[in-house]
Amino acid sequence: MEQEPKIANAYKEYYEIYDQVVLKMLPFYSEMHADMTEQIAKEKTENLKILELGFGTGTLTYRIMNEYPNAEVLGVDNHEENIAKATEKLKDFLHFKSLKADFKSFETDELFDAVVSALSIHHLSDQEKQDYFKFIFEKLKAGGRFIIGDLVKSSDEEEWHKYLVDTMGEEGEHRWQVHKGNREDKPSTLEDQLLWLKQAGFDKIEVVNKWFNFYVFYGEKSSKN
């Protein structure tokens, strides 16, 4: 079913200001992307195949393709507004391909050196995460990494709430309430997700960094697989 004009326009307006809004809400946004990018590979000149889940407006993608100039990146996202904005942002990169699909249920026969996901995995339920971690494990080459930067279920979210109010006042409180009322947000604890990565078959599991209730962590598939 096609979106009604008012809804479509609302989405368009939202994605036009998304990059500015997210920087206000997540002051560590750029640092999180830097940490995620750094975990992809030691040699940045490698001919890598990278899968990005829910690539949004292409900000993380842009950083990855700048730092890994020989990499091929496949980005999966189901919002046309995202794809349009990301395509414009990434127009100078020849090795980027986009796939319009729900990252939760897309299909591909390709295997990847790395899979990255920023602020998308928390949209999956606990069971969906467990199943999805297994799916991603099968899509990785031996030695590949699944790198996640996302919010988790934690009492530390109150630190983020305080930051939003202290820096944005009423707007910060409003955005906090919108976040808390969003039924699409289904964060799981860090401990559970690390366990599910292990159960999915990942050999090396590491937490890279933390800000409030946001973490960067990864699972690495054994090079013997």
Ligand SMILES: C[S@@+](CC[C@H](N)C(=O)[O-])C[C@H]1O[C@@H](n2cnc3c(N)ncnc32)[C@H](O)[C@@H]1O
Second form
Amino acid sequence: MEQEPKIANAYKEYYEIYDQVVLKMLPFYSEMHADMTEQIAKEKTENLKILELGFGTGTLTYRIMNEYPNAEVLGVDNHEENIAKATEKLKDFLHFKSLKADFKSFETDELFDAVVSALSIHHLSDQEKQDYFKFIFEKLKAGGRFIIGDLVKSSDEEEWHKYLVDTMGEEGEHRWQVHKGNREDKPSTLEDQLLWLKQAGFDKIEVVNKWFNFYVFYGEKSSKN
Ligand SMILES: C[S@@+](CC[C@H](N)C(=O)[O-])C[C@H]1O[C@@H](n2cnc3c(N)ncnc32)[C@H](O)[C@@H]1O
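Same protein, different form: I have the form predicted alone, so give me the form predicted together with the ligand.
First the chain shown before, then all remaining chains and molecules of the complex.
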């Protein structure tokens, strides 16, 4: 079934003005990125290799590259316009490389110290997430972390809906309807995702922070692997 054109157009427009809209819709957006960045490593000057999945317009990437000045970051995304915006935002960082590809199946021989993904995993179905967590486990070095910041399936989403309407009125309701009508959004529960991380082989799993139905959590690959 085709998506209702009004909703499809609204979603296209959402990406055109993403950087402005996301700050209104997610008042915790910067804090979420900060919490994710903090979990990458204790030593900020290490020569880390970091993989970012669904780097979008590059806002989290920018923060990571500032806070870990010696890190090399490979960003994977399949959205041409977002990649162009990120490339412009990150043009002064020589250690950033981008790859236009589907992040479920891209190829790289490299192993990474950390894998991060903000607001992207919810585009995968339950089964795709389970396969994906196994795929990412194999891409991490021993001791590495897979750090996720994303929306999950939860009744708390009503609080977020209320926040949107209280702060943005009609526009908030419109943004909510666009979100609910988007067939590309497939959030899973937090409990399922923590279980799937365990099943993929991660042995330390932590929930770091939460706002409405949005969470930062990670799985760490044992240093004995
Ligand atoms: C909502 S944006 C999040 C962008 C950014 N991480 C942030 O924190 O603002 C989701 C991004 O994931 C990308 N994406 C979704 N599914 C993808 C896939 N299967 N392969 C590659 N990129 C994907 C989209 O193109 C988009 O740029």
